[in-house]
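Presented as C-alpha cells, the chain that follows is alone, the form predicted alone.
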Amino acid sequence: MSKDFLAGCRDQYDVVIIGSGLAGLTAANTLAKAGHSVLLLEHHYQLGGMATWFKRQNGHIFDISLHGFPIGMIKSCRRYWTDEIAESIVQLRNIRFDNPMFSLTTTFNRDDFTRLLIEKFQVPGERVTAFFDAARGMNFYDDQQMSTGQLFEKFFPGREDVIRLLMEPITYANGSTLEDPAISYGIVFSNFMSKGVFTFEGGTDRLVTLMKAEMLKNGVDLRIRSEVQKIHTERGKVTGVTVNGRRIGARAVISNANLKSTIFNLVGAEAFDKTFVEQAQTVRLNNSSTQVYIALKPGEIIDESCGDLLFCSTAPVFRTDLLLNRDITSRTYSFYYPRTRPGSDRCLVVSSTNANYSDWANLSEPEYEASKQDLIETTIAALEKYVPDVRIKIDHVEASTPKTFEHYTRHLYGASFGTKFEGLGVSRALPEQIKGLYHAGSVGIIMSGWLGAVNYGVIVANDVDSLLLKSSGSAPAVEAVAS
C-alpha cells in the first residue's frame, strides 16, 4: 500500500498553507510562533519551492537557480527565523561583467557603482547621485506610469552601456524588463545597492534544514507529497482544502502557489466577482529560466578570479528579447567554491539563462532531449573562455528547462519569477473577495526573490493573525515586517 502522507493530520487547523516556498515557510513559522495551529502542505518531496536543491552521485549537491539577495535578508532572517540562519548569510564580493561593451569586476554596491559610473563610464557625478537618490526614494504608491526604460532615458539618455550595467543583473534576479514600471526596478535595485549581493553559506540544503527544525520546534505540522486539489469556500468565506483526496478544515488558507492557478484552478472563477476575475485574467506571468548544473571532480578547483557571479554576454547591446531568445547570447554563471559549503572539496558552476516557456513546451521528446544537450554543450563552450580546462574537470552535468520548473514547482508555464507587477494588487485583494483566503508568493517583481518572498510571507502572516485574533477578541501577536 502507498504511504499516507497525511497520517496523524487533524481535521481542522487555524491556518492551512499551500506550498513551501520561502513565503510559505516564513508565514507558517511566523503564525506558529504566534500560537496558531498551522498545517503546511507541499506537493514535492522536498521543502523550499524554488529555494531548494538536489543531490547527484559522488556527493554533488546543487542549489537550484541563482541565489543572490540584498543585505536586508540578514535582518529579516534574524527577526523571523533564527540567529544561526542570519549569521550564515555572507557577502559575494566579486561580481563580474563581461560583454562587448565592457568588462569589469565590482562589489555591486552604491559606492562602487558610483565610482565605476564616474571613472569608467564618464557619467557626471551629480547625475549619478540624482539617479541613485531617485531609485532609493521609490515606493509602491508612486506613479506607475514611468517605465524602467524611461527612467534610464531620463538620467542616462543614449547610454546603452550604462543601461546594461544597471539593468542586466536585476533582470536575472527577478525578471525585470525595460517595459516594466520603474518602481519595480528602483526598489529592488536600491535594496542591492545598500551593501551588495549576499548568499547563504552552507547551501540551500542547510538553510531549509534549519528552517524545518525551527518550524517543527514552533509546532508547524509539515507534510510533503501532499498536493492540494481544491480550496473550499462557502458564502464568501474560506472553509478548508482538499489534499490528497482528503478534506481538511481551516479558518484561513494561505496559497504559496502561483497566483493565477490559485484563483482559477484551486478556487475557481465562480467564487469571485466579475470585475476581480477580469482583473486577474489580465495579470501577466513573468518569464521562465533554463539552468545548466556542472559539477567538477572531487578536488578539482576553479580559480576564484572567475568571481562569484559572472554576467557574460556576446550580444552587442542589452535587450530583453535577446535575454529570452532560444539562441542564447547571455548567461549568468554562479561559481560555488569549496568555501560555499565549508568542509567541502567541491567546485560547482550553475549557469542561468532567462527563457520563454513556448520555446520548450511543444518539442517532441527527441527534440526536447536534443535541445537540452545543445544547451549543455553551448554552455560549457561559453564557460571555456573563463575556465579553459573545464571539460576535463567535469564529473557531472545536466540541464533544467521551463518544463522542469513547471513539473517540480507547479508554476504555470514554469514562470520562475511569478507574475508581472500588476499581480501584486490582485494577490493583496484576495481576502477582500473571500474572507480568510490569502496569497503569498512571487508576484509583482518587488515581492520576487528571496528577500521579497520572506517579507511577503511576514506581511500576509500579519494579516492572517489579525483576522484570527479579531474573531477571538485578542491583540495581534505577529510583528510588523522588517523594513
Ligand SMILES: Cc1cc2nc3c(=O)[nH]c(=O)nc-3n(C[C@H](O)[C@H](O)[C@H](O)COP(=O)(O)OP(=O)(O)OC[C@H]3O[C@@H](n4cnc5c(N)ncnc54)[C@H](O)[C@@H]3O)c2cc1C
Contents of the next structure:
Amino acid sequence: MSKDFLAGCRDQYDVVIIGSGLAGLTAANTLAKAGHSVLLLEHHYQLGGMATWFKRQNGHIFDISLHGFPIGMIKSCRRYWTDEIAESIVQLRNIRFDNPMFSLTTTFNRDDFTRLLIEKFQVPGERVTAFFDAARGMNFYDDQQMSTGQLFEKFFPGREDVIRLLMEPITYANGSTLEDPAISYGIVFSNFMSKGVFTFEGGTDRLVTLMKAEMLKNGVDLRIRSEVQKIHTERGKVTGVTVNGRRIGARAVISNANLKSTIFNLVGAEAFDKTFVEQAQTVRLNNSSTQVYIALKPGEIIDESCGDLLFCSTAPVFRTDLLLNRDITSRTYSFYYPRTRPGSDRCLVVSSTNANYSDWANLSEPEYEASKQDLIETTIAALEKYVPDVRIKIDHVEASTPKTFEHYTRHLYGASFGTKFEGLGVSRALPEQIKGLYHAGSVGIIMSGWLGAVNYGVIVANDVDSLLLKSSGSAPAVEAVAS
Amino acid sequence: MTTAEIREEIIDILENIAPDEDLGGLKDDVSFREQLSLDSMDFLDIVMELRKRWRVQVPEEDYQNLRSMTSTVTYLEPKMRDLKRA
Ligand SMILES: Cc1cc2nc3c(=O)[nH]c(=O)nc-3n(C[C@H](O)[C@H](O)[C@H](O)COP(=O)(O)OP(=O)(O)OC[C@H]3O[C@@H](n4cnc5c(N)ncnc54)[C@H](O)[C@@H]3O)c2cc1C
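Cool, the form predicted alone is there; where's the form predicted in complex with the named molecule?
Every component of the complex follows; first up is the chain already shown.
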C-alpha cells in the first residue's frame, strides 16, 4: 500500500494553502503566527516551489532560482521569518555584462550605474538622475499606459546600448519586455538599484530547511506529495479542497498554484461571473526557461574574476523576443563559488535562458533528448569563452527545459514568472468572486521573484486574517485587553 | 483609549517596524513617508499590528488615512476610543 501523506490531518482548518512556493510558505507562516490553524499542501516531495535545488552524485547541489534578489528581502525575511534567515543574506558584488555593444563589471546599484552611464555611455548626468528618479517614483496607482519601451525612448532616445544595460537583467529576472507597462519595470529595477544584488548564503536548501523549522514551530501542518485536485465552493463561498482524494474543509483557501490553473482547473469557470472568466482568459502567462547545470570536479576552482552573474550575448542588438528564441544567443551564467555554501569545495555554473514552452512541448522523445543534448553542448561551448578549460573540469552536467518546470511546479506551460501584468488584478479580485478564496503567487511581474512572492504572501495573509477575524464572531478586543 | 494613548500605540508599532528610525522628532502633521523611509509593506505591517493587538480593522480603501500621525489618530479614534489599554 502507498504511504498516506495525509495521515493525522484534521478534517477542518481555518486556512488551507495549496502550494509551497515562497508566497505559499510565507502566507502559511504569517497566518499560523496569527493563531489560525493552517494546512499547507504541496504536490512535490520538496517544499519551496521554484525556490528549489537538487542533489547529484559526489555531493553536488544545484540551485534553480538563486541567482539574485534585491536587498528588500532582508527586511521581509526579518519581519516575516527569522533573524537567522535575514542574516544569511549576502551581497553579490561582481555583476558582468558581455555583448557586442559593451563589456563591463558593476555592483548593479544606482551609484555604480550612474557612474557607468555618465563615463562609459556618455549620458548627461541630469538625464541619468531624472531617469532614476522617475523609475523610483513609480507606484502601482500610476498611469499604466506608458510602456517600458516608451519610458526608455523618453530618456534615452535611440540608445540601444543603454536600453540593453538597463533592460536585459530585468528581462532575465522576470520575463518582462519592452511592451510591458513601465511601472512593472520601474518597480523591480529600482528595487535592485537601491543596493545591488543579494543571495542566500548556504543555498536554497538551507533557506527552505530554516523556513520549515519555523513553520513547524508556529504550528503549520505541512504535507508534501499532496496534490490538490479540486477547490470546493458552495453558493459563492469556499468550503474546502480535495487532496489525494480526501476532502478537507477550510474557511479560507489560498492557492499558490498558477492563477489560471486555480481558476480554470481547481475551481472551474462555472463558479465565477462571466465577465470575470473572460478577464481571466485574457491573462497572459509569462515565458518559461531552460537551464544547464554544470558541476566541476571536487576541488576544481573557477577564478572569481568570472563574476557572480554574467549576462552574455552574441546578438548584435537587444530584442526581448530574441531572448526566447530556441537558437540561443543570450545566456545568464550564475557562478557559484565555494563561499555559496561555506565549507564546501565546489564550483558550479548554472546557465539560464528564457524560453518558449512551444519550442519544447511537441517534440518526440528522441527529438527532445537530442534538443536537450544540443542545449548542453552549445552552452559548454559558449562558456569556454569565459572559462577556457571548463570542459575537462566538468564532473556532472544536465539540462532542464520548460517541460521540466511544468512537471515539478504544475505551472501551465512551465511559466517561470507567473503571469503578465493583468494577472495581478484578477488575482486580487478572486475573493470578490468567491468568499474565502485567495491567490498568492507570481503575478503581474511586480509580485514575482523571491521578494515579490514573499511580500505577496504577506499581503494575502493580511486579507485572510482580516476575513477570519470578521467571520469568527467573537467579542472584539476582549482578548487584546486581557493580554 | 484617549487620542494621546492611540498616538503612543502607533509610536510603539512604528518602533517595531522601523527600529533604526529616531521617532523623537516626528512631526504629527507631516506625512510619515516624508520623515521615515517607510514602504507599502511597512504600512501593511501597521495594519496587521493594529488587528493583532486591538482587533481593529483597516480595510484597504482606508489605507490613505494612515498618511500622517494626525490623520491616523483621527481615523482610529472612533474605532479605538472604547478600548482599554492593559
Ligand atoms: C529558472 C528560474 C530562475 C529564477 N531566478 C530567480 C532569481 O534569481 N531571483 C528571484 O528573485 N527570482 C527568480 N525566479 C523567480 C522565482 O523563483 C519565483 O518568482 C518564485 O519563487 C515564485 O514563487 P511562488 O510563490 O509564486 O510560487 P512557485 O514557486 O511557483 O510555487 C508554486 C507551488 O505550488 C505547487 N502546486 C501547484 N499546483 C499544486 C496543486 N494542485 N497541489 C499542490 N501543490 C501545487 C507547486 O508544486 C509549487 O511548489 C526564477 C525562476 C525560474 C524558473
